[in-house]
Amino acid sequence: MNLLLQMWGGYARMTRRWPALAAVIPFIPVVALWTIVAEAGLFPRAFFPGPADVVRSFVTLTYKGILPDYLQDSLIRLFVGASVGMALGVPLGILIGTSRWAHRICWPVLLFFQAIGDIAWLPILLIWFGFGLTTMTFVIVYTVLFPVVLNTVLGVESVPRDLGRAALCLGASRARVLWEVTLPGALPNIITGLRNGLGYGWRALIAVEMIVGTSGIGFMMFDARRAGSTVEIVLGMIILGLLWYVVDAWILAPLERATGERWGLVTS
């Protein structure tokens, strides 16, 4: 027991000194187990590549320029689709959250379309727009939109009405109340919606690239299936997981936490 406590204390000190270790250390047992199973030959290498095989594939595809180009294409598509989804979702959520009439009119329609999955749109999108960027952008926008709208509405409705009334009594205009009271109070929920929307949009992008894409990480993985290259499929999965982990854990989560501490309506 004392040895375990000492090891835990050493781990806590190291992660406090080098925070990046907290993200790396949990993966060490996973990679070690993966290596042992691959080297033991329990499965053919063509079906179950080891870490060394994936690293060699990464170096080869990077040297040829295939992986950087595909990754760039995926990130650009995500950025464009997510930007449009956020630009539409935040104002719509504020409108629904602040207006009873807008809530009555838009809320049933919103829930109806939320129940229709993004991939369910693909057949008709292919008829309308064909295999191209428009179809992929529509799917990403559609996926990002609903988490952003719903969390924005939640954030607006969580702001106490008394704060807005007090500001109006002190002479503030309704526009100023919206800008200086409602938006700051709703901002933590808005950031949470953006975080969730980006996560859903990233997964939707990979799915639609597999079906209609001609480039991107999703296309690379699906194209590797035709060639029977399991190692490229595993490489794509690792890139997806690592990239999103870095973006979420090192950018979005700290932003969400900082926003909650700065503008969140925290009560003790």
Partner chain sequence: MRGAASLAGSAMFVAPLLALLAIWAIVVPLFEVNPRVFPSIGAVGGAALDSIRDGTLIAHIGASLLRVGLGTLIGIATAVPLGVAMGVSPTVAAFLTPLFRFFSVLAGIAWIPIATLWFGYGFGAIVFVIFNAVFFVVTYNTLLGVQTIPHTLRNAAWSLGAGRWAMLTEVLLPGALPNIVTGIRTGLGFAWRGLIAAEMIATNVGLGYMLFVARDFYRTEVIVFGMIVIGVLWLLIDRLILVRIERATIERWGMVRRA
Contents of the next structure:
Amino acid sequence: MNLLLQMWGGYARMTRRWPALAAVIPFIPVVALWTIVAEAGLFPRAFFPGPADVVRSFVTLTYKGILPDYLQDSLIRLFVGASVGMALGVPLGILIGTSRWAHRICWPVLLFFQAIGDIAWLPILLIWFGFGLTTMTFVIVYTVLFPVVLNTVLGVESVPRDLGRAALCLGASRARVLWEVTLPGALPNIITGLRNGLGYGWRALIAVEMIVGTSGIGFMMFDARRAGSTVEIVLGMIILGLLWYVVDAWILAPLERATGERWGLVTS
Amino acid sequence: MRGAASLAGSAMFVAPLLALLAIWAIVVPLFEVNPRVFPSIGAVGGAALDSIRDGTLIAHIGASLLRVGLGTLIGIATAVPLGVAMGVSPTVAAFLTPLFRFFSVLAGIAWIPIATLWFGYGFGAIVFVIFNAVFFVVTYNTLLGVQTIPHTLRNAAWSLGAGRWAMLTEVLLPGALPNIVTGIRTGLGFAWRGLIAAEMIATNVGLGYMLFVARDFYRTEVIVFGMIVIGVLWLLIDRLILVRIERATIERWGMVRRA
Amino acid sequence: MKTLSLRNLGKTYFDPYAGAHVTAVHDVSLDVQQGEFVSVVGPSGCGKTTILNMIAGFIPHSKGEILLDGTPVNGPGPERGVVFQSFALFPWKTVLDNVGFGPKMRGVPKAERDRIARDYLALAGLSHAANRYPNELSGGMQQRVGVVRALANEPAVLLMDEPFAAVDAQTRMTLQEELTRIWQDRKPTVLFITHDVGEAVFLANRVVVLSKGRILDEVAVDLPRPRVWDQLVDDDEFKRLSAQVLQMVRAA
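So that was the form predicted on its own. Now I'd like the form predicted in complex with its partner chain, please.
To see the whole picture, the full complex is given below, headed by that same chain.
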């Protein structure tokens, strides 16, 4: 018990000095357990590959250039979709947040279309646009759009009324108030919306790549399933998880914190 | 007076949707839209009646709801105790948080290939995907919820004579409830999408299958009807069940934490 | 020469909870001379903030006229600076950019408006905080920024809505002393709303007592300047005036 406590103390001190370690070390026992179960041969190898197999397949696929290509395809799709989604969602959210009439008209429609969900659009999109980039982009835009709009509205409504008044009585025009007060005031929420939207968009992309299936990580995983190659499926899952972890923890979350905390606008 | 106000409120809410229906009813015949591109209201109504009459609609909805219900129940039943147990010790919680964050990122759709490999196409694989979507998100949120309970509350309960069991039922569970409910809402959101995706890929009954098979025959009226059913079902689940629970607990207690 | 002039100002609005029309302000007439410091004091709910919001142009008035240098006012504008109880500093702008906001809206180039902002920050002893964000400052310092931000725009009249109500008692006294010093230095026209009788008397040339949306009476304050709390606390004239105003407010 004492030894355990000491080990824990060491771990706590270490992670305080290098916080990045706290995100890595917990995975060590998981990987160890995985290795043991795989090596023990409880399940057939083809069904339950070990870490070594996955690393080997990672090296092979990278060497062949398939993995980098697929990864690039997936990321570009996500990036294009997210950009278009933001470009549509932020103005729409500001309009709905500032105009009572726009709110009345758009809100029920938004809720309804949000409820339909991205993936349910896939069959009709395939009829309209075929198996291609347009279909995939549409689905991702659709997924990113709603969280961005809803959070932008929330953000606009959370800007204290006195801030807009202060700008007005310092000589700002209504348009200036929008640019100088409403938009920055809503920014932390907009980023939260983007974060949620990308979380959904990422999953939608995987689903679409599985179903539409021409390239991308999702396609790689589903193709591997068809060939019965579990290794590549597991590899795909790990890459997905890692990639999102990196994007979320190193880009989106700090961005959210940077705006929210520095400005003292609490967004929880 | 209040009834009238809420009636007026519902009317305000429904009006834009009715307007949308009206536009649909006018535009499709006016521009003679090809039914292979977009169906008329009449065709969608016909598809609705057909599917109700021959019982396929009930079969599809039943299959989908059963999968979601079962997967979600198993998910919550395992996730909440696990999350609370982990959250009780701050050290354990701190250690496990990154793990659960990683797996909640993967939750749902990414498991479809391996789930279908392990369980074969069909019921088992889909329930597993849904369980998965719910389990990690709810565990992570429960863990977060238990951690965010103010220490003064625990100390207060302690000094008032609460034992371990009372601490669990009187402080930890209710204190974590807002996060648990948020987790369930998020998890179900992922699960619902995962369900539709999984049903397109891995089964021969369910709403996702109904949509996807209609695509093969360019039956847009069936697709649009299916989309409406999916939307309405989710609205019902979200508004009638999830939002109600949230209102009854979080907002009433003044513990609103919005995403 | 009068700068701000209220003629039979009135405000009536529909209260959805009471289900009836409520009159918050009746027939208020008041003239504020250029360079004068007028305090309006009254209990909460007496309509003082409503009057200020009408003058600022945040809400429309239902009756009467608001004239600034003889012209009726309509909507918010830069000639009426406002200092808010909630400070209302832009959290995403540094202190310097907050103070330079008014000049920026007038189209003053960056270098020039930074110079103006630094000048006013020095006036309030805030030069060291120029590059900080509002969130990083104490409440007292935030409101100092709020005051100089309004002044830097050189408004014809400065409207202050219980500006020191949200800071602690010690800081409030310091801020009051600083405000009288700045007023002596720049001589802005000020309309100061407060529910604190001591504060009203301490700051103003004239105290207007408001009750139930009507002006009850007014008291001229001829205390010598500069005014400092250490001296005024024991000053007989200050005590007499404060007691007089307090009596009116309580009788109201």
